[in-house]
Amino acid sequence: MGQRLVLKFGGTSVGSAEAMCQAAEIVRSVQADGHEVAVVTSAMSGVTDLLLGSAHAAVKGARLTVVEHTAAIRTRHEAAADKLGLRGDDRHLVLDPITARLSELSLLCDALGVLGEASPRALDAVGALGERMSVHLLAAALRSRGVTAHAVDAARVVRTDDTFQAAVPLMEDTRRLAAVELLPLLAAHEVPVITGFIGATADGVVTTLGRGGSDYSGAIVGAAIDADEVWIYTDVDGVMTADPRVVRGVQTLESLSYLEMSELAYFGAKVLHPKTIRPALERGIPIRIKNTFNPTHPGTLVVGRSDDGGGGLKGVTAIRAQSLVTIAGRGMLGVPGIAARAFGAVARTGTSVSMISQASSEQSICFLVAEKSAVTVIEALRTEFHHELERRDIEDISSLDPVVIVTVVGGAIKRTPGVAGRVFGALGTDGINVIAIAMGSSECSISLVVASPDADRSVQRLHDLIVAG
């Protein structure tokens, strides 16, 4: 019997007529293997920047670019069409609702440049129409195959909540929607192609769910309908033990847990979208990253549990353009509140803590921040803490950069004797200083501070501990 299965596409995999074959034909064959296919489309690769590139030229005045823009989003999408060979009818039945889309962004940056600002509801309404495009071209690719395909709006499935730019979605009510739009579809044997990136609220206003987050989308949908498993098609064969840009030797892993997964996705592995992990985690589906041009390899599969090879290590990555932002003084021991009060000053600038790391002696308190943030931060804290910095409890707040967060994964690190002591032995012989560390607050990661000069050496030692096994 087959399965219910959710195949993501993204961008590079939708980035051409070409690639939408390639894509259509992967779909094609998955669905003669007996099983049920659901598909997520992304944007063709760079349309969604120049959205938000037209609402943003938008704001300034600069109509030319807005132009300018749409005739080059217009261009990709015709030109695919061309290359798929739509004629006709099919032409038009792609190619209308294109259209139409297009000039609602034209009527979204007329009313932009007249407001001279892009509220998040609005940059959402932008930003979405990538996904609201390309989901005909790939629908159209399929049909050619002799599949019959569908175009469906996420905005009709995924109900989430009003926070544009970052929205949550609603899984219940999702479920609902999906028995209802994606259900019959599938028990027809017929594909729904889905827009990635994109819900709506209870009222009906499109939202999105970050940069990158048709990934979530595969995921939310798949819990949605109960899926077996959820494959993420990208341009790689599955997630590597280090980024290969860097880094010698890199492999394949074969399996990783949810919790390495989600590790490595958020310290910088650019294979899945962080928050991929959660709804797939929740109705424990499975998630297989794969090449869309090289099909054949099984590529990842991210499961509750994994093989704990390695030693123990299965991945090594970093967060490049760090700040190490330290708040010390001799007046801050004992005293309750210091971090709560720290923290808090560094929310209200909008501002996201990558990494903590504090002295046992509550003396010294240091954390990681974007570089681009460190110095709207360091204002923050000294407006924060400018009494305590008058009668010197606190003496100085001040950081470092750039510096960069290496971070080594495994699911077993927390009960393998002896990995902290491998892998800051492998960083001393090179003669790496370590600035600092966080560890204990996951089961399966060790992070490090390291210079920014030190980070291409860092992640290459670390890594080499993995190959040894």
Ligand code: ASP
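This is a predicted model, so every value here is computed, not measured. Residue numbers count along the first chain shown, from 1. Between two forms, the rigid core is the largest collection of C-alphas that superpose within 1.5 Å. First, how it differs from the form predicted together with this ligand.
Core-aligned CA deviation for I26 between these two forms: less than 2 Å.
Core-superposed comparison between these two forms: CA of V419 displaced by less than 2 Å.
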Given for the second form:
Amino acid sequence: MGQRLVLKFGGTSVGSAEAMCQAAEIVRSVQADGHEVAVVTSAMSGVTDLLLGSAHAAVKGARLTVVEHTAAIRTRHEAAADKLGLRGDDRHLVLDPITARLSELSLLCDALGVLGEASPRALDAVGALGERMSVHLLAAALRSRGVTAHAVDAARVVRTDDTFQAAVPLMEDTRRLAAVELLPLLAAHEVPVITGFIGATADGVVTTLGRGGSDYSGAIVGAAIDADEVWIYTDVDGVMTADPRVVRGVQTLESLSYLEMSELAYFGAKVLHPKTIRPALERGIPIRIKNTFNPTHPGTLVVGRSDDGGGGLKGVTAIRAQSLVTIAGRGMLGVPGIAARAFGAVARTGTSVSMISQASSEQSICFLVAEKSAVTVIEALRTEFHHELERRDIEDISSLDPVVIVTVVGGAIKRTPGVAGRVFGALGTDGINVIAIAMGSSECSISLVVASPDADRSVQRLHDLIVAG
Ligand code: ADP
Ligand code: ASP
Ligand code: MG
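Show the form predicted together with this ligand, please, because up to now only the form predicted on its own has appeared in this conversation.
Next comes the full complex, this chain leading.
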């Protein structure tokens, strides 16, 4: 029986006319198998960077950079339109909106140049333009294969709050909008091609879900239309035991649980945006990660439960350029509220904490933040605790950087005795010093902090352990 599917294509999967043809061929054949298909697309690879680069250049008055970036973006899209062989009406249907978006880019950059600053809202208006262009090319590539496809701007479907740059989807509104904008197309056996990464507030102001957020869009749309599955098409065969760009001998994982995928993504595996899991999990929608350029490979299935292969460990990942912040002092012992005040002070700087670890003696709290935020965070903590520092209840607030969080993930960590021992043993025999540790209450991951120069070696060692099983 036919299923209702969301197929999401990432930046490299729509990065050129050839890639778009490949993506379009996948959609055509999935639809020909009798499935209802909604497509979500990213911007062409590199375009979002060029757009945001233009915005930042405009603020600094670097007009030449804006002109160069705009020309590069125009050339990429026009070359793709040429190679797709678009003629007549379809050429206009594609190039007219792209030209309009490029004019919008110029106007926005002029405005940013005059203002001399870019608000999160303005950055979203600029950053959203990439998907608002690529969507027309992909829809045309589908039409040229005989699939009735329509470009759909997610501003009409994905309703969000106004947290610009990290907008939160309002799912009830989005379901209602999707019922109007998408379901009739699916019922008519037509394919909506929806812009990933973006949404809009109730007032129609464009927002973005955060960098890499098109995966999240795929899951949001999937949840809104009650899809049977969401397929994320990227440029690798699926989720691997480690980042293939960093580690030798990686293997593609057949399946992962939502929790395992969520930990891997949160702790740095770029293959899926970490927020993608929640809408899928809430509605029990399986996610498949597949390769646009190797479509017959089964890819990785992410579902509620998964087997516990790999000796209890599934993958290893790293978050680089981190700073380990420590608040230490004997006067903290048994004093209630220190942690709450510390994290309150950090939160007020708008910094998110990637890992926390507290020694049981309560004489120190340490946590990790991005290295670039360390100075601001330390200042905020020194202000918050200036009395305690004067009284020497807190002796020191300091940071150690750059450090790296290395995380091993596997659902069986909690069930298999000795896993943590094997992890530390593997690093110990290699003479790698572990600076801090955290094991989430989910017990599906163990995170270790190591000095930057030890990071690649740690990841490789732990990967060897996973593959050895
Ligand atoms: P897309 O543009 O399709 O969203 P991304 O570049 O965001 O693609 O994500 C895919 C990339 O993620 C891969 O090319 C790979 O280099 C990287 N990656 C990092 N960790 C992993 C992992 N554990 N498994 C697979 N890919 C990974
Ligand atoms: N185009 C957006 C970005 O580069 C979203 C995505 O590709 O997932 O961040
Ligand atoms: Mg991505």
